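Shown next as structure tokens: one chain only, the form predicted alone.
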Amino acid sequence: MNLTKITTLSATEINEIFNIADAIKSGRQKAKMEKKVLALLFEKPSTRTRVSFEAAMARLGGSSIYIDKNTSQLSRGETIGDTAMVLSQYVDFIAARMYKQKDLEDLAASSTVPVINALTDTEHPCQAISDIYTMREKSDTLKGKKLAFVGDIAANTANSLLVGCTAMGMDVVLVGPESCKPNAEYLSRAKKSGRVEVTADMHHGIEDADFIYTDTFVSMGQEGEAEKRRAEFKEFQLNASALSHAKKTAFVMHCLPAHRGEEITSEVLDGKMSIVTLQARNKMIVEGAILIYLSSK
């Protein structure tokens, strides 16, 4: 079984992963990865995803191998299919961070071991699953809770959260400029599962949200249009003024890395509403749970 998209997993399966994560967090989960090896095949830079996967494997008794595309035979023309075939002879899992979702899907099609999406241009499922786990930890229930995603509502993390949150019974409001349109496929799928709203009204979008989430305005690969994007999204910064319209009990989330002073201010990121540290911690916990879950399938 692979985890290439958020839709790979049903709500029941996500809850199974959450139960494993609970056991890891409480110390009840014994090491399950003895002699198991995870390959981290990354085309893009990473801090949190790379280290969290490596730490998760180590804490569960396994090991990891980091493979940078630029120092692998992929940089000299080896096909993704051949790379997948060879890695499948050496390792038990492949977590891949790739520019294109299609390349990730091709990798999975040629692999005989589980392939995990560690970020592509359209999806970031492990991030979304761990973020939903964090929301679950801060709530009595996920059902009926509202997530407001502010800023680049067409980004990969927004796509995965949109579908994942609605599948778990949450409502989602996407808050961004009129010029930024959410991915039609993900929006349609989410609307079949739950309530979704798209708005350019920042105050309306966050006023009754339980969780307010933002991400960078300039994702990897978009550096050439950085100034244009900063201007496009500047009115959607999470700052003290914006959050004065939010519920006092709302939590602020960011998957990091943050560009302080752009999508979020330091005052908010480091403030009492922020749960970004818990998000980062839970990313390692949930990725360990995903590895255990996939190994059982």
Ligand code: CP
Contents of the next structure:
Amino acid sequence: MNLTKITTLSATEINEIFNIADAIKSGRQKAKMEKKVLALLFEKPSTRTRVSFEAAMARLGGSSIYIDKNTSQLSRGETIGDTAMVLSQYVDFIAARMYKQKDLEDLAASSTVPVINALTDTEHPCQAISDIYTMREKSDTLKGKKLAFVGDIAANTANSLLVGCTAMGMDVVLVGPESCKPNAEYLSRAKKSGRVEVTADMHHGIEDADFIYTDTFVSMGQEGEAEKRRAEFKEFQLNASALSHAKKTAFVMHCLPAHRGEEITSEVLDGKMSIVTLQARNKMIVEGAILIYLSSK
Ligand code: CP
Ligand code: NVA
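Return the form predicted together with the named molecule of this protein as a structure block, the form predicted alone having already been given.
So here's everything in the complex, that chain up top.
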């Protein structure tokens, strides 16, 4: 079984992953990855996803091999299909970070071992699953809780959270400038399972949210439009003034890396509402659970 998109998993399957994550977190989970090898095939930079997958694998008794696309034969024209076929002879899982979702899906189509999306331009499913786990840890129930995603509401993280959160019974409000249109396919899918609102009104968007989430205004690959994007999203910074309209009990989330002073101020990122350190910690726990889950299918 592959995990190429958030829609690969049903709510029941996500809950099964959460149960494994609970077992890992409480120390009840016996190591399950002895002699297993994970390849990390990355086309874009990473700190968290790379290290959390490697650390999860090591803690569960397995090992990992990091492959930078630029130092692999992919950089000299070997096809994705041939690469997937060859890697499948050596490893038990491939976690890939690629620009194009289609490349990731082509990799999965030619692989005989599970392929995991470690971020594409379209999706960041492991991040979303891990972040929903963090929300679950901070709530009595996910049902009826509201996530406000603020800023680049067309980003990969926004897409995966939108569909993942609504599948788990949450409401989602996307808060961004009129010029930024959410992905129509993800929006329509999310609307089939939950309540979704899109607004350019920051005050209205965050006032009754339980979780207020932001991501960079300039995703990897968008560096050429950085100045334009910073200007476009400027009004959607999470700062003390914006958060004065939020519930006192709301939590602030960010997948990181943060660009302090752009999408979020240091005061908010390091402040009392922020749960970004827990998010970072839980990435390793949940990715370990994803590996165990996929190996059982
Ligand atoms: N959140 C996240 O995916 O971070 P990295 O780019 O450092 O992996
Ligand atoms: N939207 C960001 C997420 C980084 C983890 C990016 O794609 O750069």
